Every structure is written in structure tokens, then in C-alpha cells.
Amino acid sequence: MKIDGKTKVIGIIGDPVEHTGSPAIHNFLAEKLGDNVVYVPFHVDRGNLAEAVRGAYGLGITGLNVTVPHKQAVMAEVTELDDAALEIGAVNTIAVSKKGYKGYNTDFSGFMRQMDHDSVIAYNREVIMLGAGGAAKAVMYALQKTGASKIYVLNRSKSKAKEIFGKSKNVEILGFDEWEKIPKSPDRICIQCTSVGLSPHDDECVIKDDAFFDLVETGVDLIYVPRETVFMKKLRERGKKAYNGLRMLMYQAVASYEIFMDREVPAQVREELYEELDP
């Protein structure tokens, strides 16, 4: 691309940030849409976050994605928060506004758009959610917004899960080893929100007992490397539907780009991006 005096700068801050695939996604969108913008990664240590945000604003950087470990801490460095970021308690996108940066969370909207694309309907259905980390917070917000009838949260630490989700409506919290307390019914969705099964440990599964998967009709694993996790294989072996998190990754990135550039990314470009990510 040609860089000139009118080129906008967007990027990502994190620690580490060298592994990120976000530059490829956003620069692909910029090229396809003909936008004069470039996306770059910035490594920001934990102790330098406040200075980095102030410096970015002073330099006129249009917006930044925010990844670990800064998603919570950056909330103190923005001048405004959207409703989703405030409710979830995490920010993954900041964009320039009149007085500073405004914080957003596009993880939940990315998840919702994937669910819509794959026709996974949570409304008035029971959902099992595995894990209670940062990704799970966005998933919980989305499930509550879409009207899930009941959400079983299974986590290694019940006390941690209760601290995070104990006040959420229609939620029951169990340990991973307590899954048999869930009444038998095949018509459930299961969202796998942990990092168990992530490459290179792609032979692992957070719940190993095959009988657990008889409780589930459709599963979504937020992991996208590998493309098919053990969690997904166990479901598919039983004739169940299973999806990875690649479309969530794409949709949350597209939502960030739309915020940065104040424009909609057409459906055709989104599909071209997905094919680029999963050739």
C-alpha cells in the first residue's frame, strides 16, 4: 500500500503481541475496501499501558485493539465505555473520540454474529459453558442478551466462577467433575471457552468422558487452531454439530474495523476474508 500524509494508523497493543494475526486481517480489509489506513502491532509492557494510551492519542492513532494482559486495565485509561464493555468488564477495542479513546468490546458481538451465521439459536434453550475466563465473560453477556433459558457454567475453580458469574440470572455453577449433575437432555448448546485443546496441545479435551457429549446437540469451540479440536471430534463422532471459533475471530475483527473506520464491511468482503483465513 502507499503510505502518505493522510494515512491513518490503527493497531493492537498487548504483551506479548508478536504472535498476533490481526495485522493480516485488518490490512486485508483496508486493501479490499480501498481505505488509506495501516494496521501495526505495538508491544506494550504491563507497566507502560497508561503512557502507551496517552501517547497513541497524542500521535493521532485512530484506534487500537487490546489483547492480554490489558483488557481490564485499559478501562481506566479511556474516557468513555460502551454498554457491552462496561457490563462484560473488559475492552478489546479503543477508538478515538472527542476527549480521548472510547472503549468497546467486540468479542461478544463477534460471538453473536458467528452464532447467527451458523444458525445456532440460544433463545429459550439451555447452554453449557465450559470455562470462566475472559472469553467466557463475553459469551455470557451474549447468551444473556439472546435469552438462553439456563446456563450451566462448568469451571475448574467453582469459587472463581461464582465470583464472576454468581449474580448472573439463570446460571448454575459446577466443577468440571460435576457435569453428571446436569439433567439428561440432548437439546443443548455447549460453548467451549477454555484454552484446553489449543495447538500444540491439540490432543487434549477439557472433559474427557464421552458420555458428557450426549448432553449436547451443538457445540462451539472458541479455539480455531487446530481447526478441529478433540471437543469438536467427540461431537461429530456422535452425529452432532460442531464449529470452531474462526468466524468469531473474523467477526470481532470486522466489528473493530467498522468502529475504527466508521463504515460497514460488506458481506462479500467478509466472506473473502474468511476464505483468506481458512483457505
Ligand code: ATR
The other form holds:
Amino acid sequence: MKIDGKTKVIGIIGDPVEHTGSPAIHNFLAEKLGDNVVYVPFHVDRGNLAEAVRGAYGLGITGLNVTVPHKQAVMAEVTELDDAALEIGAVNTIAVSKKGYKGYNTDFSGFMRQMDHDSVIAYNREVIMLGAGGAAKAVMYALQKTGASKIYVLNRSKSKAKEIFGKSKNVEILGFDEWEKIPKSPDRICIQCTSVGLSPHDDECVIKDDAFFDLVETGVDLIYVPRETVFMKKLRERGKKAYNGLRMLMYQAVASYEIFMDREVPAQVREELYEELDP
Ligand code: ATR
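Previous: the form predicted on its own; requested now: the form predicted together with this ligand:
Let us now look at the entire complex, which starts with that chain.
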């Protein structure tokens, strides 16, 4: 890496941020594309967010990814928001704009591109969403945009799910123990949006009852560590299709990079990145 007087700076703000894989991804892209830019992690405490964003703008930092716990709070610190970020109510990317930063949600676009890549078509289909946290909000927006005919949301806290998705179109909210209320039919898409099954708790799955998986034709787990979760295993054992969230991770990073650098990442470089993530 060559750093000179023209090197741009991009990065990520979060707390914690030490575990992040984003610098490796973005610096890989910068190197492959020959862009004079460096991506660095910034640990920003909750109380320092406003100062951090103002300081970043003052320093001319081109753009930042935004992670836990700032994805909502950062919305108050930007001067513009794109439509998806506004609708979802969360921002994971900010990029320099006229008088400050503009906020985007590339979790949404990343999920859309993963669905497209894996040919998981939600249009006019029934979908079961497990979870109602931050990631689920981006998924819900994508499913609504794609025209899913009905979305069952199953969450541990039903009241929280109602608060978040109660007003969404064609949505029914259930507890995990109420999954049998979903009419029997094997052709649904199921998106696993909870953190259950994430390493080191690899042997966990938010739905314990195996019969649940008969309701599903294709499953997508947003988790990518491990590469095959129990959720995915249970589907594959039944001959169903199952994907992890690695492509969504890759696509959201690529979408952020494209916003930061105002350029397209060619498909070949994207696939080289995917190969690097999943050798
Ligand atoms: P993210 O930004 O990754 O979506 P989040 O906003 O904290 O993270 O959401 C985590 C999701 O996983 C939520 O749906 C949460 O359920 P609650 O809304 O009831 O909290 C779910 N989750 C986390 N741990 C869980 C557990 N042990 N059992 C069931 N659901 C769990």
C-alpha cells in the first residue's frame, strides 16, 4: 500500500469495532482496483458520535460504514438521507455530500443483490422472517419492495416485532411457539434474521421443531460464521435450498465501496473478493 498526499480515507465507526472484517474487504477492493484510498476502523463511543461525524467531515474523510450501536443515531448527524435508509430507519453507510454526509442503507441493497444472485424470488411469494432486529428491518423493506404476497414475522419478543412491523403491509406477527398457525404449504422462502446460531453458538437454531422446515422451500440465513448454520443444515437435510449471508456481506460492502468511490466494482473483482472471503 502506497500512501501519499492524495490518499483518501474511508473507514468504519462502531463500538465494538475491533472484530470487524470490513477493512480487509475494502482494502482488498482498493488494491485490486488500484484506487488511492485506505480503509480504517474507528472505535467511537455512543456519547462521541456527533463529534466523530463532524470531525470526520472536517478531516475530509470520504465516507464511513456505521455499525452497532450507531446505525439509528447517525441519522441525526447526516445532512441527507436516501429513500431506503429513511424508510428502513437505519444507516450503515455515510458518504461525503454537499454540506455534510449523506446516509445510505446498503444492508438493504446487499440483501437484494444476494437474493438476485441466488435466484430467490420473493415476488408474489409467502415469506417467513425469523427475527425483528436491525437486519430484519432492511430485509422487510426489501421484501415489501419486491412484492412478497405475505410476510410472517416470528420473533422472541412479539411486542417488539409489533412495534417495528405492526403497520407493514401483509404482515402477520407470531411468537416462535406459534409457527403452527402458518398454513401448511411447502413453498415458502424463510429468512433467518436473528443472531441465534452465530459462532461460537454454532449448535443453536431459533426454531427447535423440525416439522417447521416442511413449510420452507428456500432458506437464507443472514449469518455467515459458521458458513453452514443449523438452520441451513435442517433445510438441506430435507432436500431444500439454503444459503448463508456471505453474499449479502460481500454485496453490502461492494455497494458501500461504490458509493464511497463513485465507481462500479466489476463483476470479476467482486467474485475475486467472494473467493477471498470463502476460499
Ligand atoms: P441485528 O442488527 O443483527 O439484527 P438486533 O437488532 O440486536 O441485531 O436483533 C437481533 C434479533 O435476534 C432480534 O430479533 C432478537 O430477538 P428480540 O427482538 O426478541 O430481542 C433475536 N435474538 C437474539 N438473541 C435471541 C435468542 N437467544 N433467542 C431468540 N431470539 C434472539
